[in-house]
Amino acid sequence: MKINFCAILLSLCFIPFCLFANWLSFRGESGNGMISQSLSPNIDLESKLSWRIDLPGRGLSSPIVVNNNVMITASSGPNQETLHILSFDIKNGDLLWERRFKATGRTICHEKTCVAAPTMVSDGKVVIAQFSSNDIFCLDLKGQLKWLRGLTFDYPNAANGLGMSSSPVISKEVLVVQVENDAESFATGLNLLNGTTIWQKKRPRGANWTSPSILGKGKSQLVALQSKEGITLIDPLTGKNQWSFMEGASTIPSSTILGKIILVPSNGITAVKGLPGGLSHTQLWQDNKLGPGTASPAISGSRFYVINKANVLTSADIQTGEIFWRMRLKGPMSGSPLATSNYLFIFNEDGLGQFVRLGKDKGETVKSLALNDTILCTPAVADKSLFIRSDKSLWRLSE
């Protein structure tokens, strides 16, 4: 058998573009803050691979990374009516493309938040950007518009006077969008190819900033919708309810999923297991001392890490809820932590990064990094680097 070495070498030339581990959605592809890639706590502003670029407007949305593209949203203008979607080169921060749109829905927000609050999502082929104005845009990786939806035209009363920040997810080629507010609350499934509505369902009225989560894989995959009433698992293809946990839940930190276990921010934290499949479940434990503040919990190995309203970080067992250790961080926190097997990464609202070694019996801050700007978002991870944004800037922090 002859081997075409030229063809092999040619194919190897394209490998670097695929070596970047993607970060396709809010809190990573698993949606639970777990970093499966390599990330050192020695990342710094002064590294030759690090960079900082200016952004054209405000934003709380997290970056996402697709191949060599770092993508982010922003909003600008007197009423934040100009919506920006931007893509930067992962290596040097050069602007690859920018698209600007005008909001069709309401742009009223609390002064702390803004219209560019939801995080983008991608399936690796297209990217979806949702804004608090209920405008949704689908673009290809070169920035060409595929479709758009102004949901306010269909649901004119869907608005929240404080602003909305729920980030969409993609499941079974369906974009699942959660729009929960004081008036016309709903969730909808949109066709990823053309943006048409596949299903729409009413949701509990009330301001809600949580994001959908994905449970399971393949054909058994379900989407978890969280509200003040609890958790509902739906079929992403039809929107039909498959299971519910109706003991109430937070409307700020989202649920965290690992395998068949859901950590629900309810009565502190309630852990349920056994879904999907037969759709029966077992409550593993409940502990009101583990309630999160604003940040959603992060997973690392068999433990989870939660930050409460007093900025205390707690390490606990996923299966039992047993608390191993606590330590106080410098807060306040709005973004959620990310964790490797050995380290946790979190930025507070003053822009102070705190990198914590996750020991068996204690946690220890091994490095602090001051970006000196207000940071309210959750970081992203790719190419052994951390990507973090403020209202003014986007950083790549490398070792």
The other form holds:
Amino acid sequence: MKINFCAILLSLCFIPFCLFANWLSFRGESGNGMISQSLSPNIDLESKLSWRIDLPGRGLSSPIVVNNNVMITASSGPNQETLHILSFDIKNGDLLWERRFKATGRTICHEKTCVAAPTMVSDGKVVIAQFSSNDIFCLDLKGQLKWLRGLTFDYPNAANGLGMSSSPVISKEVLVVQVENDAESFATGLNLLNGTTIWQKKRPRGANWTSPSILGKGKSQLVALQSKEGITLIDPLTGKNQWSFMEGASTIPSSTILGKIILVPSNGITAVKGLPGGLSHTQLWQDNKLGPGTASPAISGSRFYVINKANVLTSADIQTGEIFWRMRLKGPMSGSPLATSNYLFIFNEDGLGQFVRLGKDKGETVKSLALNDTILCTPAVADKSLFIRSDKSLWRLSE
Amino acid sequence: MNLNLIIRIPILLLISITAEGDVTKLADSLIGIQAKGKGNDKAVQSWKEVSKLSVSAIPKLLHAMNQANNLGDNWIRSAIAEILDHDHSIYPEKEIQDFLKSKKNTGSSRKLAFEIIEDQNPQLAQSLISHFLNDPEPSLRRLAISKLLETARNSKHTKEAKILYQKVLANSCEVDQIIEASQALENAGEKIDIQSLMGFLTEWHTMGPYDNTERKGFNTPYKPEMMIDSSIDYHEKDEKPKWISLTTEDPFGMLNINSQYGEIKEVLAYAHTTFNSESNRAAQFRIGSKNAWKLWLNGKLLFARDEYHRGKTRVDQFVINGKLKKGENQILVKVCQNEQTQSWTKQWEFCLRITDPTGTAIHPDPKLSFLWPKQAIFYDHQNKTK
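Same protein, different condition: the form predicted on its own was shown, now please give the form predicted in complex with its partner chain.
Zooming out: every chain and molecule, the one shown earlier first.
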């Protein structure tokens, strides 16, 4: 009998990572709001597994979960000049470590947002925390600093008077960051190993709060950069443009990707599909009745779910744009929804969680959960639980 | 001598020398961090030394922080946090307290020293706060003022509260604290001159409006930024635009350009004033504006910001370091208005004050009056942003 030792070794390396609960980036690992693990709508504040802990500062960044550590950013101080990165035990919310840094960029924001707005991202080995001040920190899972950058320290006009909120992504071991604003707008690719700049490119000038998204897998991955002008697909290794859709796009809700299809918040929603070879695209459909408000759309199965400015949730087909049903939710919404194959989870700004059964012909709110606090963030999901934060608290909500 | 000691002393000495070397190596690499990732590689390499260090290395790292820029400051912060995480032996409290007391050390490193004490010995930290009343580090001073404000708020005796609020005004350099104390004193019947207290520049001459169609005026050097020359009579009847006096009564020095030219769009104007300094000194130019603007000091561009109506104008919105020269200093501000028509884009305004690095107002030398420049001043247009 032949034994493939390499395969066994690889499996052994892989198994421990699989055993841990993970939610590695803004709107999940696919960055499209899709929950691939199970999550019951019966999650509750009173469950034995649920917990709530106080946070040392403000924030509307989402939590991420890496190897059973729940990590989050916060900002405190009279001018929010103290930046916090915190890691909690997923089981009980115990603080595992905290790192505090000083903002080196601008910290003035609109009252509604704050310096801890972008969501952290991880490759499972290190975590990256970016702040509205354009300070970026790379830490290992024990909180040891690997490297840091201060992009407004480097480029003093790289700032938005209302605050920045774009969350970075990791693609092909490159950290892709969008620093887009009225004055000095650029995107950059940073070496994940030491934070040095691999590439930097000028971007359209104008305030932009959207986050980059990843199209494709492995070596063929491209990163989609959205702006008021449209969406540009770049090679994360070089920053070079591969193809663009330049029909304009929103600067608040981000694009949502499933497979090769990108749902761009442009003239409502425009679905574009990257063609084999990664150098061109085709437009599948466009519908101005599907325009999102602040929240980015979420994917579930072959459908996507979009919430408009009037807080109406719409279910539509990804391939065709066909609308199946609509229902009104209680708004207003700042955070984006997440969806399993059967349920959608969304919290409004008043902290009211609305859990919607996603039927074929209709949607139905099966549970509401009041957190009685202002919620502006998008939740995270891991270990059959939902994680959500306010300016004051971080919750684990379990069944 | 005890044999055990004979063996142990050299080993301890060796460990100590090694640790000393580790601190120096680490500190050197962290101080060397520069903008745009320069020095990151070296810092990453040296970082493994952190795990070898004990809490006794903290004072040395704090001293190293004195020489670090803001990036190096953050690296050192993180190193100290990690040392405190892995070494739970008694931290060198006295040395850190001495470091905090010495005002020769930089504000940021002293603030970190305070935070270490606060984490390790909260009671001691609380007892230190009242000593920070006129500390050169604004964040430490703020703590002492906060305590004073709290006592004033809770005081049941009007006279005592007034004295405390006056003390706040005499020492505070933070806008919100000054406002709170001023309002409390005004409610108690006292007249407070916030303009003067905070050092707003209130007497200006403006020239405009100039064209800013498609926001192109921001980078167009119109006549006032080419040079200001006393030989040119800006007040000739046939010369338009011309310098016109504009003074603000706003408590926070807000200069409303609309009041000079009306609510017009896609335009820009220049505001000029003279500031007479008693000495050559470092200063901070604290400008607030929701319009795009440029600021020159004695012909040198200090900073330029090409952004419109992203939030409201705030006091101290931008803090720019510069150097006042003894005598006349020429200050020129270019303020631009864009094409937006929404109600929240009407404002065409700015406020400017000059402070020392702690945020305390620098007042002009009263012996010198407002003057136009005696010699032509030529302006640079390089878009320096630091």
